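The chain that follows stands alone, in the form predicted on its own, written as structure tokens.
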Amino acid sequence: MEPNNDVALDIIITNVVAVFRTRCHLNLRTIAREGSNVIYKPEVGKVLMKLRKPRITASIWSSGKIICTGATSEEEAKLGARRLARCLQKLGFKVKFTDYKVVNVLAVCTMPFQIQLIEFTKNNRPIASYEPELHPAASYRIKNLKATVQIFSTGSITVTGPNVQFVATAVEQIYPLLFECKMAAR
């Protein structure tokens, strides 16, 4: 296997948060009380509401603001959001769908091969970061993309990214760097 190969990596995608506003004043203790599914949080001052299909769980402020969390792809999540709109003017809420967008993808991929943490943390300073005793996997930022790749010695990565596509694109970029780095077979 070399690494101008292609090499096909299953990237899971395990969470896509997006955000959008109402433009509307929400009136928590009436969605507490009225809505289904419903976690008041009068404390922090925001609704946690579930969803079954698709699965995601939106953190609602009388601002308006909602974050939804918990969906497997961008569409996933953008149906949800929609879905969640709905139920809010269902309960009498002048709801005005506006400024939807995704702001983090969070997405798992395994290598074919084992790595070695310290070794890539050197030949890739200062972008690499590797500290043992606080956190077990390497870590490496992508600016232009601005992804995070958290590396584990088992071949297993995470990547944190604007959008799906950027995810992958990181996969991409940190492969051959990744490869230089194997270990050796036992």
Contents of the next structure:
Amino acid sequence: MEPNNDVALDIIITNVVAVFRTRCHLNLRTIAREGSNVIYKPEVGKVLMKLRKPRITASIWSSGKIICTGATSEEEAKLGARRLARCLQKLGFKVKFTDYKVVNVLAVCTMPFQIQLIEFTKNNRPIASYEPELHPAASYRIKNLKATVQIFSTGSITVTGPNVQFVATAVEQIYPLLFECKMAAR
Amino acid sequence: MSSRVCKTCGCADIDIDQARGNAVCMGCGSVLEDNIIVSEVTFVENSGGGSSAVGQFVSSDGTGKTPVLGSGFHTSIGKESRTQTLQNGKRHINNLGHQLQLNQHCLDTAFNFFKMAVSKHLTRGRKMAHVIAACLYLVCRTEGTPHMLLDLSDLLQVNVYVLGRTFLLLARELCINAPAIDPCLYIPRFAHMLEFGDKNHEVSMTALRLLQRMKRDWMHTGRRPSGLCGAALLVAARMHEFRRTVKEVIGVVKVCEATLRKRLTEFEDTPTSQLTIDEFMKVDLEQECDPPSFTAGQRKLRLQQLEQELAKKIDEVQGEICSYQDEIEMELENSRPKLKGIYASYTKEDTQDDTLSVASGFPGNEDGEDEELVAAAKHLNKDFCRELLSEQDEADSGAESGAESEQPTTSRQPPLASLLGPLPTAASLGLSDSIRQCIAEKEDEENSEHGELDLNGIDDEEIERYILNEKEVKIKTDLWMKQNADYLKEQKEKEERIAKEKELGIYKEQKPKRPPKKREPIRASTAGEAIEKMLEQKKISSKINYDVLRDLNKKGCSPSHQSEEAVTSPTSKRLASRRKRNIAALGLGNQVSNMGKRLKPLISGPTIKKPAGDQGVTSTVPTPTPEVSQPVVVESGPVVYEDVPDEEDDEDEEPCVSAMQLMGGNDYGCDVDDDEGI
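What would you give as the form predicted together with the partner chain, now that the form predicted on its own is on the page?
Below is the entire complex, every chain and molecule, led by the chain shown above.
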């Protein structure tokens, strides 16, 4: 197989999800009244707050738990989370920025070749599963990295994992397997 | 029987009498064993004079502690839960399997899968129906029968993706590798449904050849096999002069029109579509001897031609970069809607900063400012823009541009591969850099563990903008209050109620799941009124025409008598259910007018839930007869209707609700399997 250094695979991170806690009770009504760019969902019990600068959306619960989604990199996620906490501070709550953790990273990558999914599934059972009636992609779960790779026949793959490093490792791991099952050039 | 030594005299001569169950020492006569347990077959004489063996069959699994007293106790008593589950499962599997026309061997295999699933506790937290369907589908896949998951979901009225999830889980847990679906399996089935008559076989064969062609052209990866089958059958039918419209085909194949058209378009792009029917038959035969070389060779040729021309153009045009860029931009604008994929974003960028913006967008790195990368990307951009232009110039054959526009990545393969060659290190370096940065950042985070908010990099002014000033707050509050007035009212009422209950001291924490509230029994003077009141209570539909209902009452007094007699024979549960179903079948009013009085004890029968239900019924059947003589008013008890808790769902699901459902239709579902079905 080709060693990875010779191939330029651009892994584009499209979404980073992070959580943190403010360690204080938040009054959702106040946030809903006094914040701009907020959506209040009383049935579920949360407030959605969207920031423009790092483009993120945050779900804020009254217990103080906040989930931050939509960032395109880990630093951006951190920055956005801190901005959000600062905003809540200004609204009058005694927020603390604790337990910040990146929970999920979604990245896409395109292979320069097409992939034969049926062969790929045959070679990698039972880690890979492909059900054309349900979803056009074959999904491959890497247990030790806790990452899932969805492989489409056009050669694009999407990788989800707990952080960027694991995602990169997953791509490196899966590249040789995909290279084996590539389709002859059209 | 082990022959032992006698204790008293030491003699080894022991006589064992089976009939008496004794073991006696022959030497001293002392009885060593009494009441020996005998495991012999004994026979009993029948009334007819024949003899039959005494004993029962006990299954190997289960405790076998069922004392079968008399005849036909309900099977639910005394059996273990596990055997019950398995029995239930077997019954459902057989039901579904017969509806799918699976043979007994398949059903047995499915039952084995089910047993394995139960032993691994996979049925917990899942609906039995889903697990059963998954087991059956697993069998279908391993045996290769032409059943789709869609069929199963049709039968069960369950979302196909939910079934699919259960199926995937089952396959994974049981470590069963279901072989991939071959669309060729579905052809005979769909062809049969499309009714080609005598030519069925020929059309099927043609469709099969088409499918194999599609497979070779790699059209079938990632696609639903049914869609491909549909396209193949449509073409095959047209080839043999059968007029099958798209609508008929999609009705059989169960894909939507758009999908079918797309498959046909893709097939049109393949070179095979250019052949005539005769050629297709002929050339196909030849190809069966020599499969991939023909088209692959053609393609290779074409690619080689492209590359040669590319090389030429690159040589020619090396000096005229600017003019080409302008042309490229124009072309890109013209072909903007065609381009897809990651390169589409470039066409939207500003024309001036084309190279830079493309450079920053292309590798999508976190750095982006890396000089090497910018240079590399510029170089890349030039080359493949030229490539794009040259390819567009060359796009004589419609198929080529069609294929190109649909799959921009594939046509760019040769130049990319060659161009990416000299540039690997830049990008891979960039990637590893960013990873290093990420790791470095993680160390910074540990400093703020104690919860202090690190304020660097946060622009306070900007954050101020996120907070509204007082006037805005007021306006927003008013708006929100107006919008959510109902919700707020509800909340207030709830709080008041809780406060009241607290005062009275009977306040209970409301659990989210409440038991179904018992409604007052309806008191009505006639059956018709009873129905009306019940319907109003249940608030099922405002669309019921009560006048018609009342009219139904008056008609059909005679047919109800006949049905009564026919129905008195079977057992109690069936009686009750059949009577209920009769109501639905003959129309609401028919039965009720005469049966209203009989209904009352019968319907209340199952609610009492006595196992000796039939006794209850037989006793009540004679009792209504004296009541019938008092025609007018029945004060001796209200008509109690069973309350089924999940009735409310019916409202939302369907606007028109059948009469059966109005009467509490959820009860019927479980009984349909038992009865032959009225």
